[in-house]
Amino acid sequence: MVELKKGTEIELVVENLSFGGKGLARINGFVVFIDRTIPGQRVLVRITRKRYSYAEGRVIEVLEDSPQAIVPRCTHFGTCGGCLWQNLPYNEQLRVKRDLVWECLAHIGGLPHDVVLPTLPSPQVYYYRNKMEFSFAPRRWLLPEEINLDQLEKPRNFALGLHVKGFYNRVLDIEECHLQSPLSVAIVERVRQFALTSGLPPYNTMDHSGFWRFLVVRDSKHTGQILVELITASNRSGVKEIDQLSSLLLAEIPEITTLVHGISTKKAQIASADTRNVILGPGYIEERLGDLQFRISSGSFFQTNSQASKILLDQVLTGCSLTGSEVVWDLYCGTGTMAIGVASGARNVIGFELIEEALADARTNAKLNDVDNCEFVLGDLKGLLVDPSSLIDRYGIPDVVVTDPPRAGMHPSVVKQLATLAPPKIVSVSCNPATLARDLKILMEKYRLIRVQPVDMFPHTPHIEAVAVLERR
């Protein structure tokens, strides 16, 4: 048996894909996780980490490709950290995602896997995203063919694009992308050209100097509206350049319907502005999910796959099984998508949200859709649910609770309080099968898991949404 340790090189055959998207191989039963691989590939691997129960490795060379492999559409595939599975047929991606959900339920939650249904596909597998965030950086990631060149066509000290997987401070200049609309790439290119020649440097995460930070592009798949937000550091000397860039964008890309300049004083690399100035248009775009209309501003959260979001919403509505008499509580309601989506079938819907800006959008969206049986409550669920009696006195005992928490899942105390509250039905939406399994394990003491429906919101990536329906025992 080969002794595995850091630096060991070994040939392996990838058997399957694991949670997080890495390939899984075995040597005498010992598991090795290998990044950027798909089942069926025979690869030469260098071990990068060794633990008691597993190891991790990096591909040195693909010795034999998978019989399932297809030619990826994007020239950046393999470098960009976005589409890890573009070389895997889409029907196989759907199978893998279903398997990943039930493996998490079985291994983490100890739950039966036969309740997991086949993954529902995204209506679009390319150009499906309605939002992309692009980062500026003072260090451009060099392509393999550039490494030994004496002269580079592009400067190395400037980049606007997407982060290379595993490197928070290295950015790959994006010249094409098949996730958002092709027009977004044209916007990136025009902003890159201007910022490069502006004389103002990109933001440096090491010493927190520089001006240009992020470019955010949102586009509605149903109305055609486009929102562009330029996020910069706080620097009065850049006002003239922002005005010049805005004029150029509007002249050369007239499809842009609203333009926003955001200023961020945060040191963390998060594409979120502290203050915003709307340069053109209303500062938001409008999107539709079926017959419902939603207003999406610069800082609003909205599911990034509009067409698949309608499928997700339909699954939530089906899971609720509403008759018109129910009181529904929507935990982590965000901008009100779920609450407004189920309102037509319920007597009353109460949405709870921690972020004030999102709650303001939820109230606006309810008015846009003439929904008058939704009420939205600002507050932290950890505190609100400690003693839910005041909420029950005001809003009524919930017949159904819908929960759609962040990727980290519900706070453990919220799960316990929800189990104590014990509504007859819970419909849990999750973008992380591992935290879903953890939360369900606690709830299953009082509930029966009816079904889990995976929905593919992110083709070509390991990410997967799932809707779990639970009924009180």
Ligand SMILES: C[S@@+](CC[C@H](N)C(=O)[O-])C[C@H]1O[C@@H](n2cnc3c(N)ncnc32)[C@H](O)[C@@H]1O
Given for the second form:
Amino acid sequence: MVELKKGTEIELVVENLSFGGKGLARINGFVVFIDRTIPGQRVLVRITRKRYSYAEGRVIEVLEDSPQAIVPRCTHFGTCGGCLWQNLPYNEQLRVKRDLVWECLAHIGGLPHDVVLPTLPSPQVYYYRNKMEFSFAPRRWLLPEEINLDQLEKPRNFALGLHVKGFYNRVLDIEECHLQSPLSVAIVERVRQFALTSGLPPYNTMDHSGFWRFLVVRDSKHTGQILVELITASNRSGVKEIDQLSSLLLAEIPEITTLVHGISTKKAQIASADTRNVILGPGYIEERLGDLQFRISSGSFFQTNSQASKILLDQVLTGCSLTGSEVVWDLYCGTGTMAIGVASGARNVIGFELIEEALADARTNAKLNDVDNCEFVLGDLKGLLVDPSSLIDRYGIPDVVVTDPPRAGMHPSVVKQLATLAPPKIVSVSCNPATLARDLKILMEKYRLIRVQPVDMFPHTPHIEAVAVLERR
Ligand SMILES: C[S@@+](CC[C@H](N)C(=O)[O-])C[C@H]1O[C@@H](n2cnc3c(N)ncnc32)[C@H](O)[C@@H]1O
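What I would like now is the form predicted in complex with this ligand, since the data block earlier showed the form predicted alone; can you produce it?
All chains and molecules follow, beginning with the one already shown.
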């Protein structure tokens, strides 16, 4: 048997896909995770990491492609960290996503996996995103064909695009992307041309110098409204450039309905501004989910796949099985999508959210939809639920709790408090089956897991959204 260690080169056949998107192969039962592979591929792999129970490897060469491989649509496929599975048929992506939810529930949560239903597909598998964040960088990631060239067509010291998978500080210049609308790519191109010749450098994450940081494009799929946010470092000398770029964008891309300049002083590479100046338009876009209308400002969370969000919302509604008399608590309510979506079936709904801007949008969204039985509470759920008696006195004991935490899942103390609160029904929405499984495991003492419905919000990526329905025992 080959002794695996870092640097070993070995031929393997990929058997399956693992949580996080890597291919999984075995050598005498020992698991090797291989980046950017799909089942059925025979690959020559270099081991990059060896642990007690598994190893990781990088592909040196694909010796034989998978019988199910299809031609990826995007020329950046293979380098860009955005899509990992464009070469996998869509039906297969859906199957894999369901299997991965199964595995997480069984392995992490020790839960029965027969309750997981087949993944519901996204109505659109390309151009489905209503938001994309592009990063500026002072060093462009070279394409394989550029590595040995003496003369590069494009400068090396500037990039605007998406991250190379696994490297937060390496950016691939994006010339095409099939996840948002083609107009968004045109906006990226125009901003790139301007910033490149502006004389102001991109932000450098190593020494925190430079000006250009992020470009965020929000693009409503139902109203056609487009929000562009330029996020820069704080630098007074860039005021003129922002003015020039704004005039140019508005003249050349009249579809832009609102333009925002955000300033970020954060050291972390997060596309979120500390202060914002609305240059044109209202500073938000409007999006529709079915009959409901939502206002989304630049800083607020909104599900990125509008069409699939409607399916997700319908699943939440079905899971709540409301009769009109229930009090519903919507934990981690963001801009109020779920709260407002279930309001017409409930007596009243209380949304809880940490970010003030999102909550302001939630209140506006409730008004926009003539919903008058929703209230929203600002705060960190970790603190809010420590002693829920005042919330109960004010809003009533919840009959149903909807919870939709960020990827990290609910804070353990929130899960514990939820178990103590013990509403008859919990509908748990999650974009991370691993943390979903962890949180459900704690709730299982008091609850029965009725079903878990995966919904594909992110075609061509390994991300999985799921709605779990729980009933008190
Ligand atoms: C996945 S989003 C869900 C949003 C909403 N359910 C929707 O569908 O639009 C998670 C939300 O939780 C909020 N959040 C994160 N940590 C929180 C906390 N500790 N307490 C309250 N809200 C929190 C975030 O600001 C974000 O809006």
